[in-house]
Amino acid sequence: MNRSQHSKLVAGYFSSIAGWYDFLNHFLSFGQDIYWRKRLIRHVRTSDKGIVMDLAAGTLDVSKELLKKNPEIKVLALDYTLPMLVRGKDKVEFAGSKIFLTQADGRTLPMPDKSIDSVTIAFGIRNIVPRDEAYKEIIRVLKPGGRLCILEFGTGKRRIWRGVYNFYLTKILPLIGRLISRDKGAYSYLADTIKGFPASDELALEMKRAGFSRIFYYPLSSGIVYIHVGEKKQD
């Protein structure tokens, strides 16, 4: 499959399930992915005019938490799907013209160079194909010593809870996603690109070598999801 097709293929999923996601990701996570995205905007750094850049914004949850905590800033919220942005623009509403909602390819970003404070990307990275050009277009927007921050699943290679929450993964989360949303393909997808998603140690490898600096990482509910940060190296 090549990178064309594969967009195509995430876009149809994410389309399709749109008007389910929330639900799902919180029936799914049992409430627990309200709590990692708390945690993942933590480490936004930025100016009290500055601008975050929220890539895979999806239903805009991300970008409603970095709105209340710093009213002062604007977002941009990017997503590749259209109608994910759409479903969650209610959510935004409060913030008037300090949010942008666009459709935007990950790697083609339509900022200029050094113009974002930070970047978030929330379950989003392992969508990209191939990371390497994400990674090379978000240190383009970011200004020197801005911040990456990433929250996504760790790897499914790895057992948790004793293969509990692999058995989980691979058999019980397709299964409901499926009779919810009736979409036959989107939570089989997720299943598959956990599972095949590198451990955390490599990402940060990948971010070090696409040429992030101070990069540090930990695990959430057990390694079932990380938050990974990194730098762009001061000029």
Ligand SMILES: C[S@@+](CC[C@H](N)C(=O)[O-])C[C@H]1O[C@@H](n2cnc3c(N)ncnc32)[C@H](O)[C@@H]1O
Given for the second form:
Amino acid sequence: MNRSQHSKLVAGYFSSIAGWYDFLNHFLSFGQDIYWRKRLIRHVRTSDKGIVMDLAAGTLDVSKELLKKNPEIKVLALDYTLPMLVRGKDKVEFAGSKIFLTQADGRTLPMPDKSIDSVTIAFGIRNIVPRDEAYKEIIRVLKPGGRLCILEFGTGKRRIWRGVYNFYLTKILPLIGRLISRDKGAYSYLADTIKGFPASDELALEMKRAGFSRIFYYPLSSGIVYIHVGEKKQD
Ligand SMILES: C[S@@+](CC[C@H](N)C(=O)[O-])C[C@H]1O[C@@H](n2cnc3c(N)ncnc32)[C@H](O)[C@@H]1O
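Mind giving me the form predicted in complex with the ligand, seeing as the form predicted on its own was just shown?
Once more the chain from above appears, this time first in line as the rest of the complex follows.
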């Protein structure tokens, strides 16, 4: 599958489940996703009036948390599936919130060099192929010392979880997702992307190779998800 076919497929999946996305997220993670995103934004570094980019922002749950925590900042919420952004719009229209919704591809960011304080990406990086192009763009737009904060599913390789987790991921989750969203492919696609994604230590190495420094990462909920943080080197 070439680059643009992949993009069309991903945007098609997310357009078809946009209406159910929040419900499915909360339901299938037993509400844990809310806590995971709150943990993610603890690592964001920005000044009071800074700019944070929420990449692959989807229905804006991370953007909302960012604005709640730092009411003065500007949030650039960027995603290439418009129905996802539209679905989330109401969540961020509280008093004074400064949010800019942008339909764009994470591999070609429409922002100038060194203009962003921090970038968040929750459950998005595994959808972007090739990831290197996104890293390159993120480094370009970040200010020196700016952070990339990633929240993503683990690979379920920890022995204690492997059996249950893989069964849940490959059987239960696609079934529930299919019944509710009526999209045959979307949740099998999710399981496939999680399985094909690097383990936490490999992802950290990948970030290092892409040029990030001071990388750290840790699991949440026994490794169901991981947070990875890296910094753009100072000039
Ligand atoms: C699983 S959702 C995550 C949404 C949100 N960040 C959250 O925490 O729920 C993944 C999102 O990534 C977006 N996406 C996938 N590939 C992308 C790309 N190349 N550029 C921008 N957005 C992309 C999809 O449209 C989708 O909204």
